[in-house]
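Here we start with a single chain on its own, the form predicted alone, put down as structure tokens.
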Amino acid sequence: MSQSRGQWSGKLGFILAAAGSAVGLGNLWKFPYITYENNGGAFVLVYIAAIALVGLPIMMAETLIGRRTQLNAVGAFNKLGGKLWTPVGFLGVLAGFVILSYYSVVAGWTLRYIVMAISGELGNMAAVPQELDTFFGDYTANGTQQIIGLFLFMTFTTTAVIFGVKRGIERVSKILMPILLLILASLAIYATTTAGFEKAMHFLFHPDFSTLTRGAVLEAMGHAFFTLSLGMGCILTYGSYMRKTDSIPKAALQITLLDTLVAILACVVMFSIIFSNPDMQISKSAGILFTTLPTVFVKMPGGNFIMTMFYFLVAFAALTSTISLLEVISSYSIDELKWSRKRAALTVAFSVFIFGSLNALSLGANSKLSSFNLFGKETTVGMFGTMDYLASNWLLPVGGLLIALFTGWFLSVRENRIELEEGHGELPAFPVWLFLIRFVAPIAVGAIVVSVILGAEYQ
């Protein structure tokens, strides 16, 4: 690999900022919402069950191809797959492009709940729940101060990629992730002191399958899919910085176990709260990270302390996720239109503004974008809505339907065992992860894409 594209400096650099990847507003917040949907316990345990059977094995294949062939998701592609196997790299790229462009609308929302945290604004207007339900929904329509935030937010990220992958991108992560998790343990201890720590516990790891539903196990295999930045070309781009002399499955594993437990952590903590306020509405929309916690964290002792460090952590949460998102991009234009980091960075980020910038108005501040409807579907109601049950329900389950057979059908098993021994060794659960990437993951994945297409989406 040239070196003028970019290395980790080693396996703690890849791992973290994979895991950064991997972690994001799903783990703290959808996670959290479908477990207390599902009821607790049994969809617990099918949740990481798929991240094993479905999750582990995908993320181990898209790093082998990556890593094999030390190019962008497009050009991986290609080079092993030839012209017919290309528009599975360019769906990923896809991907990436319209996730960043709404994420980063919502990632803005933390910056300014971040500075009113900080002021003491947050907590004087939480202490009256129906004045910061109508900030929150004065400040959403209000396209001036969304486009802001979403500059904001996209000039941390874009500054990020700019210095590259060994002193921008590793660097961000070494420092982010280490207080993202130092944050989350804090408010897990904080945790263990509220009147609802007990019952959220026996909620979370007491299992009753009479509550299980089918429902319930295709949404657990579809999270577990999505919580680890899989089928958007992320995981492959950051394996194809990653030295030949790391171990694939080591490290795979270790941002898996990292992810999940980050997404365990955080349903401690909701929990808790929750079970410690009986009267709080659970939604599913993210605006309960932004309405229904801070009226709950306010009522609690150091209140506006815990709330400035909840808001640190969703904010960085939400930066390492986009800014592997915009390097997905990036590393395709670096790679095959031969350009410069910072141009490729400048520019792609400038796309996504503006088509973010459609997102961000369709909140509310602009009538036509707030009622367009490309799917005909409640769930997809405005511009933003739309955007994401595009990626979540066609782009990423379809692109990794596609990395799994690929992997498991179309590459030889011998190049599949040499790329994931190397830096390793002998690597004696081969047979169990050949099985799982050619029988297992297709399966649970084509269950998703099947469901999409007779209309009974997960999402």
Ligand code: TRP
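A quick note: this is a predicted structure, and the numbers were derived from the prediction, not measured. Positions refer to the first chain, counted from 1. The term rigid core refers to the most C-alpha atoms you can superpose between the two forms while keeping them within 1.5 Å. First, how it differs from the form predicted in complex with tryptophan.
The rigid-core alignment places the CA of N38 2 Å or more apart between these two forms. Annotation for R167: C-alpha shift under 2 angstroms between these two forms, rigid core superposed. Once both forms are overlaid on the rigid core, the distance between the two CA positions of H206 between these two forms is 2 angstroms or more.
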The other form holds:
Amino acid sequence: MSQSRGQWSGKLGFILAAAGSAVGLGNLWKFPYITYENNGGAFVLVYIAAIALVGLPIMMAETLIGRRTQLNAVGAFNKLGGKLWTPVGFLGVLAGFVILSYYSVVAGWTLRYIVMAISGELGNMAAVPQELDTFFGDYTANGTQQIIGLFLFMTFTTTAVIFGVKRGIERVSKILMPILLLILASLAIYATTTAGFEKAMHFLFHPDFSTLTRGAVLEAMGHAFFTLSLGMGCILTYGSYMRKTDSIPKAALQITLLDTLVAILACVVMFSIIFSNPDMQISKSAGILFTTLPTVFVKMPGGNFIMTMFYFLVAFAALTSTISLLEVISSYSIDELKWSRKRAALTVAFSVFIFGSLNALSLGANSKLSSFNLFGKETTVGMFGTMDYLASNWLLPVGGLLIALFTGWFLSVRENRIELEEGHGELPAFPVWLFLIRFVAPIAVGAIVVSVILGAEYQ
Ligand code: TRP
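Target state, the form predicted in complex with tryptophan; input state, the form predicted alone:
Time for the whole complex; same chain goes first.
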């Protein structure tokens, strides 16, 4: 069974694939703007603490469940926890579907931006104030364009998943991740030469705790989940293809460090560039990546080239993430429904595309979908906003809480220790991990869930 399921070729395969899953739009698109909204410094510190104290232990937990069972999310919870815990796996598969359906829409935008950056069109537009804003508004409201982007991105994603664990996912990650790091490193070096570099460093690394709100703390924790691909069985599924001879704690640490590094470097690059321009109006929203940045890029020497590299970076990061989301659902269909990999990937991708079209059309193309508001909040307008809210505020935190409780309290201490030490050797930090997964993670994630129930706005 485990033979036909596929396996990474070695420890680097798992690390790069999981890091590929983790590094995505969350790092390059969402983290910079929530850092900006929450005034940098102190928020960045809280985020790092959340990653270390909650993210890392849960990543180890998910990986150990996956590798122990060598099964998909549903099968894994069923095998270890029985009927009572199986719904946690289904929750994960559902979350994967929901996230993929709107994430791929944004990912699709990057394709359009690459084409426009290469042709120079993006540079021309960005040179005239307001023109890019107008374009962006029209583009997202253009149903045909949105569906084309979604379709293309889903096609790339599906192709990789069809090729399988080693020949598809691992291969794509092994090619794209180093390129991604190289592009980011070059941009970071470039950033140090810009006028805004010092100001950016100050903004990011001089914490002023008086600006920190309780909402910001919750947001940092929520984002720690999203950015590390936790709470829905994604890392669990990738862990199920891991060999028994590789170390889980080491891999989890490396993936976490890489993800954090990328998020922080992305901020250094973007804020240096943005602060270089004193009269820059930063859109205090998701727009930073698609409307603010090009207007600054274009003023720099070699701007068109840097712009092109940058959108390639974003597209690659997004692709390795959408692959991991599709793999969660496909893996479930392959293991549990006994579908072939090709049938699973194509069927799931097609359903995501159909459902995702509703999100794609909810950005202005269709008035019913655009004004739909299930949760009745300012931030949840439209299908797209609704799905993002549902996943980030409900599905992932609840899933993460249940995963922490399951590992910390349901699995035996012995079982946990055996799996974490397998391929690693003695783990002196085991009691620390146990404490974090039993107490710190559930309380921290529980706080998010409670605040969402109480209706706190932290998105
Ligand atoms: N972590 C990715 C990002 O930061 C997105 C992602 C991929 C994800 N798989 C996930 C988020 C699973 C939550 C759960 O862009």
